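First, one chain by itself in structure tokens, the form predicted on its own.
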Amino acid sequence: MGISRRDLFKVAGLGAVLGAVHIPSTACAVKTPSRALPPSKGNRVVIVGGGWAGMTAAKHLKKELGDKVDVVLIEKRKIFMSCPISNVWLGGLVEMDFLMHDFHTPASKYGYTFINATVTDIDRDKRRVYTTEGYVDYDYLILAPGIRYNYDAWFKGDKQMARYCATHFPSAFIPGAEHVALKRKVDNFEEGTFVLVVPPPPHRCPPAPYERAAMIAYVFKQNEVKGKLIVLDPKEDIKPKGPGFRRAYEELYLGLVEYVPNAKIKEVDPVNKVIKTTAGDFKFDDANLNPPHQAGDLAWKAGLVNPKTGWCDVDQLTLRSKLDPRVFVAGDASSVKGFPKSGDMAHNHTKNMVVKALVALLKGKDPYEAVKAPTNTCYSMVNGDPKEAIVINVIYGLDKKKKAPVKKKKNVVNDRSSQLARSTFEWAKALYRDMFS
């Protein structure tokens, strides 16, 4: 299934590779001086980055308080696609359309505000928020930005060589023309040595490089390619999972994957094509180079990101913010000990944790009495025909005495089975339901 003009347009505004680039900058930031919005008569909740988080915070707030709180959306993306499932698209078991989603049909129906603006600051002294359209006031901010890509790791300061880095090897876990970008070099890759990089912990969604791989292989074992792909790993083994992903390597493309653990990286010259490691020195041809991750430039412009750990400390049980009782976290760019930077821990923790300590804060009552504990549930397609995946499900309790939760059961479902492919697809439609419908 190669890319369509159709698919090419859908992508179109959501924003060109080098966006999700981390290139340092010392310019200072625009600050609009005119009002996006009137000021609230009420409270307002500003809730910037409309992805899993987002959309579930801006909706389950207003479904909980309804007019009692004014929340505005605020995105810079024109259309909504989806991280989660796109390996699935890469490839090519299910159309584009299954990614994406437009931000104003939820909009309209449950009375939320939506601006599909660039932010470009935020001074958390005065509670606003700066974009392109003009400023918004806040009562609370739920800051929601996702990642960005640690090139400096790499590169030490080398803007020029990030930049080229990212636009010939991009890494396709921001979702928009990076994926477009990656599925072209798969579809049209017809030999030689293919490395995928996968990122050091914490990243986005830890099975998403070992899923990548197998479509990888699927697709390379469709169109019968004279080669290999070199997966590269600095942990000492696959993790979650490793059974299941291993099984389907050695199983379903014999020959065409070669795993490689303890793989830290010591150097990445794109231009030549070497990539050296602990594990030794590895050239290709073509690649999928996936930089460290960190929370996303937005928790940097507002000054809330631990520069030790490149995440926001947040409380472990509300997420909120321990720099500014006024904002929360959610997403991958909070870091909570035990919970993976996933699309279902997104949601699941922001419907949760922060939408339900925000509603109780905003009525006079005890956050931590309101949030209940979340789940986490991830998918992970290994076969495209027959269409198998795999599973991993973690229910979670909460300690109000420590004030953090604890994991309670963790189940794993290693064998994979065409079941299990087709609860990948009904996951996905229920959560997409449960943000958008």
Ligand SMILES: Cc1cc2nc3c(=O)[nH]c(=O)nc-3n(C[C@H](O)[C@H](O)[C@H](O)COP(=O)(O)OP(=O)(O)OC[C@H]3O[C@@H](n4cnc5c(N)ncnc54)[C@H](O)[C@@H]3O)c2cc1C
Contents of the next structure:
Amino acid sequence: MGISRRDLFKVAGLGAVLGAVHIPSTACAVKTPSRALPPSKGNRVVIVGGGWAGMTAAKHLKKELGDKVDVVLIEKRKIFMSCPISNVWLGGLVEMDFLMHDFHTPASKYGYTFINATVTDIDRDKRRVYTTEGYVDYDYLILAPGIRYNYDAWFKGDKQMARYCATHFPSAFIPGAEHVALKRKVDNFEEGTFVLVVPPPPHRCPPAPYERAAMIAYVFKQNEVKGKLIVLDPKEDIKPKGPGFRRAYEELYLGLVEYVPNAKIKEVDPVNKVIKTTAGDFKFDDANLNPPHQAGDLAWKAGLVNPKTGWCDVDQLTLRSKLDPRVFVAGDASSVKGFPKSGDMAHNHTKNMVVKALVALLKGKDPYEAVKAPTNTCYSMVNGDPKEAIVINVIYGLDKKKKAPVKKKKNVVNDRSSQLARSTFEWAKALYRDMFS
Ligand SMILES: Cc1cc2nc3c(=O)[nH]c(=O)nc-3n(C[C@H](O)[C@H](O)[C@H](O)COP(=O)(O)OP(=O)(O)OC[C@H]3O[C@@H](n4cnc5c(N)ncnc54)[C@H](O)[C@@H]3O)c2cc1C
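For comparison with the form predicted on its own, provide the form predicted together with the ligand.
Full assembly next; the chain just shown is listed first.
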């Protein structure tokens, strides 16, 4: 299943959808910022970013507090596209429809305000968010901007080279048109060496690069590609679900996938298509080049990122910013020890920790009493015919004395199965339902 005309129409037609900045009609005129909404009545929570964390926060705050809270969700995209299951789509095993959701239905159903605009700045002293549609004041802010790519780690501030790399070898770790570009590359690849660079941890979705490798190999196998996929991993081994991925590469894609551990990037030359690593130098014909990740741009603009780590320091039980008690940082941009940066975790910690803590605060209660322990489940599709997947599930507890989550139980199923492939789709449907309907 390649990219269907319907898929392309959907992506192109929604245009700006996928990653582009919304430009207001008066973009050329200098204008005094105006209000996008009337002033707050003292109960306004503004959520920036309608991804996995932001969508969860908007619905569940309204579900818990109803009219007692004025929830405003600001998102720059015109449509939601899910990164989870995007590798499965890359493998041609599901239509893009499955990944797409609209912002309007849940806003209308649960009674929150949806503003389709780009947030350009945040003034934390004034408790004000500036957007391309005017400014909005908040009493509390939930910042959920996801990640940004740190090309500077590779190109030392050479923006032109970073742009060249992003254009010719898009990462597709942020939902959008990059995914379509990557699928075209994979579908059209006929022979030679295709390289996939695994970003260094912590990065968005620890198993995603390995699942992507399996799905690319599956397409290459179907298309009888004369060549191979080289996976360059800075780590010493595949983690998580290492045995499951390794077995898939060896049993299903022997000769098609070469996994190279300890391949820390020394130099990336996208023009001459060479990557120098601590495990040797690699020439490639085409590639999926994934630079290191950091908290999304907006978190930097708001001055909430720890420059030493690239992520936002937060209270480990409530995810309240350590730098501003009026701000919670939800989703991948936050840093909680032991939490992977996954959609499942973004959904789980937002629902059980961020929302519970904020509801308690708004009711004048103790937020630490209110928070609940999250879980994290992550399926990875490794085969397309038959569809087969592996899974990891971690159950957390809360150490309220140490004010930190603790891992209580970990289950990993490395034996791929069709049952787990079916569960993959069921998991996604359940999560989409909990955010969008
Ligand atoms: C290929 C791939 C596969 C994955 N598979 C899985 C999986 O199987 N299971 C799983 O649990 N996780 C998976 N993940 C991880 C998952 O996608 C992320 O962990 C999750 O999206 C994090 O949610 P978030 O809300 O923090 O960020 P996002 O979902 O990225 O949302 C951030 C939102 O903020 C918006 N935004 C940013 N800046 C602005 C601004 N200035 N103004 C307005 N809006 C703004 C963005 O447009 C975006 O909608 C996968 C990721 C990838 C890349």
